[in-house]
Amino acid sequence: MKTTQARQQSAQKNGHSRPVLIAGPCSAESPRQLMETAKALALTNRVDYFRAGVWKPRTSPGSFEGVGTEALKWLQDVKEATGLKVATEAGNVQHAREALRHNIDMLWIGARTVSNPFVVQEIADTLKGSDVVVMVKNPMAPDVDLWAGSIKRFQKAGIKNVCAIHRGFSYWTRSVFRNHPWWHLPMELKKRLPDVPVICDPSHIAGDRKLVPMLSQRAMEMGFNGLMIEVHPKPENALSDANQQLTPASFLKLTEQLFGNIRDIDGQYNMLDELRAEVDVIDQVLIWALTNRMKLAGEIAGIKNKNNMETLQPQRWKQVITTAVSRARESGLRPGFIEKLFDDIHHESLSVQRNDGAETKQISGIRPTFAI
């Protein structure tokens, strides 16, 4: 059986280029569901990485949060077994010294671990001389300056292979994604860090196996560096994140479509969807923003009242609507289409303060007009 080193030297020769594929279940369950999934895995010839996560960081207590450090040695049979290098989490430093101990090739640091720079510089200090791979996970909240500084931690200890895993950004409310993608924070990250590889995880960011396909064309096409996919050989049984697992057999159509360059996916990627699903998400974002801001207006009206004011005050809308469309200006965004905007807002938000829709309208002749 050909090793990871052996299948890149192979796909050199042949002029063909493709991007890494890290593969496996979310956990080590059991010595055999592991060499099960590692087995089918290696027959695919397309597997750099055999992952699964040994400690799992669980919202809440009771959840299976991995078996701990014995399955590290069912990783290295892994290795022994089928020639993969192997990956798992390390969420802080005990984590970090096992999986050297145990020759992991690959660690990821998780999310969560990602949002604590202490916990990031202590692993990253106990990582210092070795050759394990590091791959940062971007953190829980839409940071790319949090995301970037972890990396940057593990380079300034000396680790030559560095990369970012794009994972998705917690959401407060639902949406179809488990994880939002916001594409832009990956691309960004690009930009700022242009030679540290960014790899797709898009089972964490569909939570849904049926995104899955979608999803990794879509970071195929933005010019991601690789995938990291979760493959259980039977998904419905997993132990953790059972929706989001592909089976050995799906995940091998997925990547022969995607690497035959088939546009279409078992008739289910349709950026048009996927699309649409984003601009879902950004009009919750919108509707979450104006109710917000009502709220404030009527805040503000009960200050107004206590000290006399007039509802309408021209100066301070003349400084909004001067800010907003100056913004606007700046983002590419066309300034009346921005002025119309916070016009109605503007309109919307005298309504909440004089509590009479009516009034509304008795100003609706008096809406100033700058020059600006």
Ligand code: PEP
Second form
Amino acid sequence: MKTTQARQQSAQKNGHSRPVLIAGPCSAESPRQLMETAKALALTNRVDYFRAGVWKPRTSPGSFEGVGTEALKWLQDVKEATGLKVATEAGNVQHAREALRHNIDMLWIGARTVSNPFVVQEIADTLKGSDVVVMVKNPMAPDVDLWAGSIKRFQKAGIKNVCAIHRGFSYWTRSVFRNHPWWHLPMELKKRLPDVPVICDPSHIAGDRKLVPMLSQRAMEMGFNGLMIEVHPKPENALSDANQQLTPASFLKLTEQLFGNIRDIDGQYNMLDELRAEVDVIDQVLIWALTNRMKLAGEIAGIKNKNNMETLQPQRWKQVITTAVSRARESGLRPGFIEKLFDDIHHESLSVQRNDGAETKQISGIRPTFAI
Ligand code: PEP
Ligand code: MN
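Got the form predicted on its own; could you also share the form predicted together with the named molecule?
Shown next: the complete complex, the earlier chain at its head.
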């Protein structure tokens, strides 16, 4: 476990004297909610930008879709009262124009918007010539090209300060995370665009406030350039993302643990939980993949049966195992391990095909191998 000092050094290595902190509620709900949160956050002396969504992209119609332009005025009031810079999401040209008109300091482009290059380009054209900071969230899909492409559109439009935000990726089945982190993807983005700071948004990765501290810690350990964390005075009553927002007090405790003097005693346990949660997701993927592979084996059995083909096709087996072993080698896995694993998979696949009624010839003394 790195010390606080080591973490700060790692932030410095990335060209920043300390990690950028962005905090505030998921949505602006009322002037009072906004001001109360902002004043509490300003007192921590650690927050660089106060965030609040004014237009909310919701999955289903009928959910709270944000207060709209009126709340930009509340953000201006916050800025005046606390001195904090303010940030909101721009999902289209109209939002971008309104935000500029209200002197919003930073705009983030949401995960759903980033997936649409037409809209991203229009927003970039609208922001041309302004000195607003733009933070580009990763798209819902795990597509680094699309993420990098959106960032480049803003850079090409002359925006000087463009950052990336890692908020996790949509995932087709349930996991402990709302959006799976796939940490290698923001790392790949860093490799491709080394000058673009990458901020982590643990709130949207987690979907659950209990996971926010360990994800934040993980992000700092990995050398992210900052954090964006959702904070609400009464998270359980929040009109959006109620499960993932922290109270100002727990946000303060978290920043003390990460950057201050509180010793990070449960850090290691948290990290273990976080890594195990990721392993659980990968195991889920393995089971999903095997289930689908066996289903396909059943369908193939039907075709072979109809065409009077033998279940065991040595040529095909050779091709599959050669490809698997060479892929294993490329990714640093032991070829022997993959050969053994595939041998078992093929064995199972063969019995699935036999059960499906395909005519098989048992070759005595030879373990039947791959059959698909
Ligand atoms: C948000 O930050 O509140 C938000 C809607 O983010 P995302 O686009 O990551 O879902
Ligand atoms: Mn949110």
